[in-house]
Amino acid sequence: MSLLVHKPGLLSTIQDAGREGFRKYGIPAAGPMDVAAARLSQSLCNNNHNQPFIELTLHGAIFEFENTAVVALTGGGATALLNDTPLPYFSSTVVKAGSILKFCPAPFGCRTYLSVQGGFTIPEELGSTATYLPGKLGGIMGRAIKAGDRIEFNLKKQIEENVTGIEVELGNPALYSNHVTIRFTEGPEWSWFSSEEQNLFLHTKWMIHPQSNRMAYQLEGNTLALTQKKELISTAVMPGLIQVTPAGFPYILMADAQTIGGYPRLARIKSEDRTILAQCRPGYQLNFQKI
């Protein structure tokens, strides 16, 4: 029982809810960028939140299910066909074997997350199945999903072919816009930078670059000038900080993010806009609201 891969698309990764307790040794969670979005998935297939799932950047994906499997997909920047037929996201259904789903382009959001109810056969590394590929560690022996992988349904019992689908909906504005509001408070080097160059990061509008990862989102539209010189030792980051390089360009911490760094935090994402990060693609642009 297993959905085989014919083409992985842009990045497709094995998640599950991340990696916990070992950010002291630098390994970092890893898991979901969209963590709303998968954890939804996951429920929409009577699944735990922590069973594995697969997180898919953009379009390009082509998956054949070799058995009948009870799937949910959720979140964006994809639409999705199943024999050729739109397959809707925030719900969940029944897919017979042999069927082909593929994911074509759509207009917005970046992350797209399917779920199979019983989760996939992955083994654990310290305690997860959720890849790091940095570290090569987890999911399909520490790599991305690449045509020809097997990936095998964890299914206890035989699906009930009339199963009534669930339609739930997030309401994420990067998966109906490029333009969007990400709010945040002050870092803990906030006051290195002057009151201009504070509203400069306030009032530009700040581009996703093209490089940007599952590690960091770079930020195109100005650079940012400390007020003076400082060296900042080697402390803490996690997810959601922003981080300025020597050069002034900021750098939002995404999922994979390193676990120490020694550039001045500027800023802390709220945690329920880092969902609206996640469904933002390279060429969106951000606006940020201090709260």
Second form
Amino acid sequence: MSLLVHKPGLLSTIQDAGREGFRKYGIPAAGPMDVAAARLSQSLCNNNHNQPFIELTLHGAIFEFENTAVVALTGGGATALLNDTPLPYFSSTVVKAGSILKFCPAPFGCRTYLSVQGGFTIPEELGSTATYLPGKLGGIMGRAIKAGDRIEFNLKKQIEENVTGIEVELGNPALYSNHVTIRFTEGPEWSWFSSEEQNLFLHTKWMIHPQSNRMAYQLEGNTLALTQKKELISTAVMPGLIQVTPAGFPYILMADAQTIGGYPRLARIKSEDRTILAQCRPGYQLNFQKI
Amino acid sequence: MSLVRVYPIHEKVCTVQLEKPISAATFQEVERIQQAILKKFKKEITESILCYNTATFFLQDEKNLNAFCMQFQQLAIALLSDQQLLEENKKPTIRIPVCYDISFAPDLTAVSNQLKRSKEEIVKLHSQPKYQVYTIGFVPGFPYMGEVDARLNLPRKTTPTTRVAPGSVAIAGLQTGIYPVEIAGGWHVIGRTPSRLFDKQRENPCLLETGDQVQFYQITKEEFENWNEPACT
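Structure of the form predicted together with its partner chain (previous: the form predicted on its own):
Up next: the whole complex, starting with the chain shown before.
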């Protein structure tokens, strides 16, 4: 059983819950940007959370189901058409063999999660199928999905008609607004910045720069200068930390962030709110709220 | 001021940081603290990484992070005040072949000009010391090693090279490293190793681990080209 990729869209990768245990080799967990949406797509398919699924970025992807499947879409950033008929997100549907699933532009959100019942059949690399592009690991030969790929899946269960229409509440503000608030606590180097700089961070309407990706989001709107010319000795970093470069630009580290970093860590995003960030596209406005 | 800082970097991750400059002694102290914490909290810790003057611990869950931070700090302080001499690093030294031939060392001439030292002298200064692997990062398997002889101290390139060949041995400041894969990089490439630093097929994907001691030795271009990697240890 397989899904044939006609068009991959902006960036589509195979992910699972992530690759744990290899950070000491410089390998981050990767996994979905929007953990909540990814889990939901798995639950809607009765999968466990570690089965491989596809993360799509914005619109453009066109897939053909060569065999019948039970499919769930969650997240946002696109609207889906199944054989030219709208296919709702946040529910699971039986998709008949030969169907074409197409992702068209939508005003909000950034990442769609596509799960199939039984999961995609992808070989593990270092204990996970999650694609980590900078390390050429996981997924389909360590790369993004491309046109012509045939992605196997394994539908084990008897398809029942009643799996469709499981409606779930929309909880992510970035799926219906381009201006969101992100909660944070002080980062390890918060005190390296003067109270003026800290206030600037708090009161700036930050914008997500186009050069943002699965590794990090760059923010524009102001620059933050260090009070003293201190240099941080490189140390462990994690998704959710905000680093400030010598040029004064804040970067929010995301799922594919390197395991170590050498820039001062101004703030630490509340983990839950990373799912909001995952659905923010370049141009979205961010406000930071201290907790 | 306390010499040890412990702070969270995530809801279930915290870092123990020694407020000391980069040195092999600092690294060994932090490694000792890491070992003691791992031993005492075996069940609660899932993963740990060392990096220069920090040890970072990944906990099973988010419960009691602050309590763990306090306990880690107490343990670290107790260990630091313990006057017992640090044991010598007992790990075997890993010998890594490097060919410094100009065809594998795109920056050697520029380095030689900038430092006003002959290529032979640079090779000698680089291959003589035993290096400590302070951490692995940047890309999978990239070892950050030190310290390089102060006579080879050069800042990073202002513009990184777009494609550095895999196996490239490079220097920057007082550090030396090896590029496991082809990638953009700002360090000065002065040689290349035929050894595979990272191989996801191997049970232990990285040739080097944080804490290892490394000794480079010079090989000729012919040896490089005929290199047959022995089974990895």
